[in-house]
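Below, in structure tokens: the form predicted on its own, a single chain.
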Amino acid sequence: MASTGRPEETGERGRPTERGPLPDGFLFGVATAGFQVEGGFNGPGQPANNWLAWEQVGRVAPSGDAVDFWRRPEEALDRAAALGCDSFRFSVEWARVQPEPTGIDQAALDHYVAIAEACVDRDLTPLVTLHHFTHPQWLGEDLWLRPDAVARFEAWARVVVPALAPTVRHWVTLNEINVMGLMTYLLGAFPPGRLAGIDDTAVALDNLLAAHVRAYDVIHAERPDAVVTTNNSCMTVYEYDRMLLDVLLSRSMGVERRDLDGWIAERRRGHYDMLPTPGMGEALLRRVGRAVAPYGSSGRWGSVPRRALDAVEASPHERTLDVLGVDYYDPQASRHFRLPGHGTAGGRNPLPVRELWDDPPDPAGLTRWLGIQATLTPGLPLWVVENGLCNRLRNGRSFGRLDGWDRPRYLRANVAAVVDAVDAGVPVEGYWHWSLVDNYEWGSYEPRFGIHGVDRDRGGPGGTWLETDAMGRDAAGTYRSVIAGLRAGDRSVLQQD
């Protein structure tokens, strides 16, 4: 077996040992994406990406140099290690490996690989994730709604997958599935920017679900002891969120094709039986999902291709995740919409949605979350793949959240809530907070959720780092002793100040 980073403390997978609140073998990791961290995409000479229109026309604004970590892994590495992580995770972009239709970048993939070998190099697992939002620019701004799509991710995963698997064993196949679908297909806010394009969002959640499943079993035939899953960003509306997993978990519960649709509309009623409808607005939001549903409805969505199913059954493994990843920030829909005109940090917010430094704190609620998302899949071992504080950074000036919550009460607050599952028997194995540093948030550098700062201002390519966060506190300095301290068996280290 080849080395991740650290020795295997746990002997049979879901029997550990107790040390402490945690069991051994837990990870406690940063999280990053390749787009938003390296830098070098989309200008004169460089690999272009799906984002490329948006940045020449201002739809958007550059992403520059982002934090420079293409040329300086190093950094990013050492302040993870120093913050007592045992994990990091990062994405092989597609765009710069392959920048061409014909031909892969050799020296691109070398450099990757290079970054996870520096990954074990300081005790830190390689969490590596296939694809983080972006694709080359050459395979078109709707890549996902293409017939060819999932072969064309096949065969990326074929491309990237042998050349890691020897240093890397947990993989992230496609982030946030459902935020893909949505944000580029529903809401706009991904290229190509379509708006209430229903029939689209279905086909390309189709596409994407299929495309894991492919990707998972690249990665099982390479690497056999693989930990394969993809995360979705929590969302109580079913079809956007558990709908998409139960799909995948179809075949291992043991559920015929023929059957499929009558059982998602029992794992619906399952999943909102958990959590109450509170409140109108929710109540319409999920009128709507199971409306336009693709599964487990009336049958309206009979054109959707169903690729998902026949990769689900194609598969040679019969459950295609081997752990349940989530991204955890607000799950509840309605409350990311709002009147036009509140307030937000900065001055008033003009759209009728919420700001990412708006997002309300609901440590409890991960609790909960976990709870839930154990039950409905007995057996499977969870990771929070992400988890994070936003606050505002516009014209030099940092901004306060309106709430008042600043990072080192967060991160105390959600890694307490992971204990609490954990106590609870949700067999959580690892945590890894969303983000080591300040980096391009899909299409601006004013939301900032980095443990670590940027002024963006001072230094060369990248900026300079901060021993801060955005708002001046010193969250490196909490989560590092939350991590020592729970090693250590101390809960002490969850109270807040």
The other form holds:
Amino acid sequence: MASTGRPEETGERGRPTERGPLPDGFLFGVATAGFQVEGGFNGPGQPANNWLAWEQVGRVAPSGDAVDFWRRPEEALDRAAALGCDSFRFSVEWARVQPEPTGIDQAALDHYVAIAEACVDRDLTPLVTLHHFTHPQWLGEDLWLRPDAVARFEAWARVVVPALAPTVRHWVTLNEINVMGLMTYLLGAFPPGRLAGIDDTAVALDNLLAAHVRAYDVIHAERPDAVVTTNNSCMTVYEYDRMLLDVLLSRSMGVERRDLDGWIAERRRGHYDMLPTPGMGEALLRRVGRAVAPYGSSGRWGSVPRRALDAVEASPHERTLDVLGVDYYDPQASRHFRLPGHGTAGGRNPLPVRELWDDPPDPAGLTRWLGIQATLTPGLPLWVVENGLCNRLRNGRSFGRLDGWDRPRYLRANVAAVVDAVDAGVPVEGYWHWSLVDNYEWGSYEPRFGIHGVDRDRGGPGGTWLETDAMGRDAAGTYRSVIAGLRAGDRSVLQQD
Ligand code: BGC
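Please supply the corresponding structure for the form predicted in complex with beta-D-glucopyranose (the preceding block corresponds to the form predicted on its own).
Once more the chain from above appears, this time first in line as the rest of the complex follows.
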């Protein structure tokens, strides 16, 4: 039975100490992504990815050296190990390994293998992402609309997986399929930056789901004991999160293709039954999501090829998720919109959207969300693949959050929320904090998410890592004590100061 998430059960109250440690094998980690940490993309003579044009015309900040992870991964891995983590998530960058349409850069691929081995040397289980929002520039900004996108991605998986599988058992095929589709074609925030491209969004999501299935098959053919997931960013609007999972899981849940649309309509009802009553804005977004859905609707979007279903049916595996990955920031879709010009930490925002540094933490919501996922997909273990808090750094000045939250408090409260879910019987098997270190946040170095801050003006390429986070707090010390305490069965480490 999942927790109801009521404040007296979850959140930041004192944690019960009488229960034992987390289940054996529970993984604590930190999550990173190649383009955000490696550095060395999109400059002269460097591998180019789908963000090249935006960097060149100055639409986004240059990614530059990021934190120079490519040249000094050991520093990051040592820091992760020093936190007491037993897992490290990183992505293999397609543009780095295949910078040109023909041939591969074997040295780059070998370097990724060495990074995975360096994880193992430090008792960090590598969790490898095959696609984290980027692809080679030569594939064009609209890769995910191309009819050959799925075959291209499968070919990419066939390059990487055989090289890494001897060392890597845990995989994310594609990071946040839902965010990739929405940011690229609906919200205009990822290249090519299209706004309100409703049917393009549906086509891209369909291709991304099909690509997941093919990559799952490739990984399992190479390594039958692999644990494979994809990790949507939790979102209340059914069509942009749970529906995508339902399409993937339909076959394993005994749904025939001809019955899919009716089943999706039922699943939508079940999903909304479990979520708190929305306000007007939320109700509106839910209606829009339903009206434009490529599944379970009147079929208005019949032009979506449904390659995802073809892939699900053709797979030798009935179910192509071994575990359900969730990225938990703020799932409530309507809360991401604001009146233009609202005040925000470090300035005013002229846009009708909320800034990342104003995302409200909601640990009780995390417990509830995990419970809902377990109810909707019985028997599938869960991973929290990302969860983190943002603050703003602008012109060298770090701004605190308007709501007063900091990372130590956030870490304790959110890990406590996971523990609450586990106590309530939800099979959560891992937690990866986003992120180990401040990094390149999709076009900007202003949003800061790191347990470790970085002084970008000191030291060589990639700057100097700080012991504290960008707000000057000891987030590293907190995570270290939380991990060590929970491993020893001491829940008092989750108590707030
Ligand atoms: C993405 C990360 C990103 C983080 C914080 C997730 O959507 O996977 O790449 O940095 O959220 O915004």
